[in-house]
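Presented below, as structure tokens, is a lone chain in the form predicted alone.
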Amino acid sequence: MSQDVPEQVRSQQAGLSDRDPDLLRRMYRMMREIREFEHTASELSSAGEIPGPIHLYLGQEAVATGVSLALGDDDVIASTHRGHGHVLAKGADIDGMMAELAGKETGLNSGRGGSMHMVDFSLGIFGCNAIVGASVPHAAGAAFSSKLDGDDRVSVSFFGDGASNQGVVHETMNMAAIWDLPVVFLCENNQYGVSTSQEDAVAGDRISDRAASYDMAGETINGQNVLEVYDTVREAVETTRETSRPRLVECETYRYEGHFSGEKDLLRDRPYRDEAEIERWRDERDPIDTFRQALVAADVLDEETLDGIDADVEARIEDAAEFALESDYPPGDRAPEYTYAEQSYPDFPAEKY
């Protein structure tokens, strides 16, 4: 599976002149929005400005923002425990998901969630969920809304190589097939669920592979290639959206951190995968590092112009940070808030949910 850098950054190149220069830009604005703000959040957890561990999202920006860029506004997403990347991506604010993560006020579910349960139904996003596999039911209980009332909205579930394994994964896409749901099922196959490698607990060459039980289609692709996320994505939900029939795409790709923020704490000298392991997917198939390469070899965007984008979100990450540290926690007596469901709900999208 290890790809050369020419060879990862050829594969990228190849035909950007003919795109879009506003969405290949947007490709690379998205990917380092949520690279920094990554880099950020785990800065603030080792600071003790975050409570409760967090689970990072670097080296996988090219799955979220494929993906979100390949779906419209109306689409719905379901997520995982590691989603800040999938809610960034699909339009979340910014200062609010930084606030959310520090328990404040100001966050986007007013500091009740965190940073495994945001939340904007606005936005189509149903959420991230600390229960493995539990976004594949999300996703196809969105979609069977859908198909009822007939609109052409498409939902995803991110799911990970892990989940792949749950029993109500294999129960879902089953009943998505059988009924016909306009669901596309996206595994993201990072290569370990928490300390175990897919490796040794995934049977089968491809988890795509499963898809064809369910009679689906299935495919597995480079999920550090942006384009062909974005690609493979685009082509899947129209597919799903004019046919009704649920999709299986499985993009392999590479968690820099630990599965948690004190990951390296707990292990201590009992690690899981060698640096060497990690330091290879950095160097040679790091999503960021190799779609700008490819950028300016193609001479599609300069290293002024890329710098300047860089420039720009450390900048918009920052000040989220600060916005963060300077709100109030919500006060202790009003605790029990947002704790059963009600029609005030900020933002309760359409009566329909």
Contents of the next structure:
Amino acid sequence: MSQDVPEQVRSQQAGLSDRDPDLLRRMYRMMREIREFEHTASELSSAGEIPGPIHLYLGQEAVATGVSLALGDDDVIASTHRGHGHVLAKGADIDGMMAELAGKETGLNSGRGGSMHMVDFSLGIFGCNAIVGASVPHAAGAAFSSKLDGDDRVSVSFFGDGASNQGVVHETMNMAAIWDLPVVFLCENNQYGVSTSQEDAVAGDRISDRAASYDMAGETINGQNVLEVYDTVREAVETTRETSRPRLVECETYRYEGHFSGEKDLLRDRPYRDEAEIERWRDERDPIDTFRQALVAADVLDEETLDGIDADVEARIEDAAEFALESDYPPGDRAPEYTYAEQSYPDFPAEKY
Amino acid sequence: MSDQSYISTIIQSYQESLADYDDTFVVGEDIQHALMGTTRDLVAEFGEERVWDAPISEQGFHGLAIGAAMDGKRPIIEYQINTMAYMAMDQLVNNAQKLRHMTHGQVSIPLTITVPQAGTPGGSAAQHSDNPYPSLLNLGVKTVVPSTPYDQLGLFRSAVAEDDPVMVFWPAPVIGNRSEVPDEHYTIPLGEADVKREGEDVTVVAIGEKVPDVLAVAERLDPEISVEVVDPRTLLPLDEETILESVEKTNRAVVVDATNRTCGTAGDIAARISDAAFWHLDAPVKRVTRADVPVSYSPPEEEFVIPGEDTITEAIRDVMG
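What would you give as the form predicted in complex with its partner chain, now that the form predicted alone is on the page?
Entire complex below, previous chain first.
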């Protein structure tokens, strides 16, 4: 192997022996779907087809993919404001996701939630959440419900390095530990909470060290290596399923784009990270490129097959964008619907004038 | 009919809820030992799996209850003190209250939150003497404030059956009171006011802990002034119709509420009356509220801030001109 092959390719290649080729293919395709979805969402956003800000998941694809493939259909996830990847990987309808971003009636939430609130309870997707850390107790609540029911579902709570400093996250970890809740706390440390580096915001060397405070296992892994994420999370999930003890897994990852879609305009003349840093992550640790190189080098999938997957994914996402653009907006006077379970209360909705 | 204390109807409410709904559990701080007396005997009857003592983690256990509700449970949270809503505000209003709407009806959050020691327990000072409902009403949270044991039992049964979050405020000043309660099962739907006293000259809308004070004032003024006392019982949804009917009969209105004056509940109800019944009014609508200052510990200062019978009497006399 030549000297310029990044370490990450080498380590993934080494981990490919005896893997189920179908699983590897699904990993590649899922990561490509997320990336393509995000590129297209970004284009639609720039073109003014998406009403609000979006928080792109570009660069973090290995985490959602590895976690999702380690879960069963009945398992639950709760996600963050940067949740497209999690929701897509857990199996949500891609047309519905894209239409949701566009605020259309055909969207996952019928256009009500947008980028930061996509849900599909039938798939165990208990919601993205715009409030940093707020969905963490929801995942624990689902685990609590599992415990009461005596079933064997596991909940995965996605949160970021920023949320790791929220009180509610610590409160939830404590409750999960004292009550033996089957929840895996899945920290995506993408290095920045908006514009603040985790180095300036997180005390201690590693977020996973905090697990010790709550008497649970904790570890930090390379979140750019989909195999490592999959292996670690699968073991964590199965152990949690058996023992009903919570765990913390920290994935080191990186977001290529800004915190949200409008950031470039806001911070154009005062960037909080330099381009060289972004390029270094892209060149050496991109989760998709390195995985692809490893697959080819290990003779698992050839370039032609991978190109075929790429083309297929591009067409699929293009269809989703078309579906979103062609779908109708809901009528504005639908706004009061589903505010309450019963809409027949006196004086509801209160008039504007 | 039996003469029942307010707190005994609370205990009965919890027992009924746990017995009637398999998916119900109660979570809160210090409830297994029934610190406030409200959850007495629940653990013995229903076990610790239905009655959870939470750590001091208000945001955390609110969020956990919401997650369980998303998964089909029907949780009840009990506060120990009125201002805990502030600790949990994000989970209450950004999550519990908004999730049905944000998800286009994909999920129900049938969460009941009870607030023993609502209002002014007396000598509790500023951080333990609030009625947090105006801010919650502003954000659309269903709210009931029962002023009698009869109302408490009937409203609780409805609140816990709701598929939305409902806050149940039990005002500390009335929690020792007693009233006749039917032995047979009954419910009071949310959104139905009660005319607590009929009268001809002026309508006084009184909320929660102020209802007994207003009734006492009305007795004292009778027959000089005939006071009709309307207790909304539910603040959201609000029974505007019953209030307006009363005002159209008496042509005068006073609204009495023990929350702050600015952006308070009384201001909102007064505005509704002025808007909808202006041509029936013989005098401007008056509000009797707390002063816009924190509640002091010292008894004379506390008395100064909280509206008492003298202030209520003064307001009634003022609208009578």
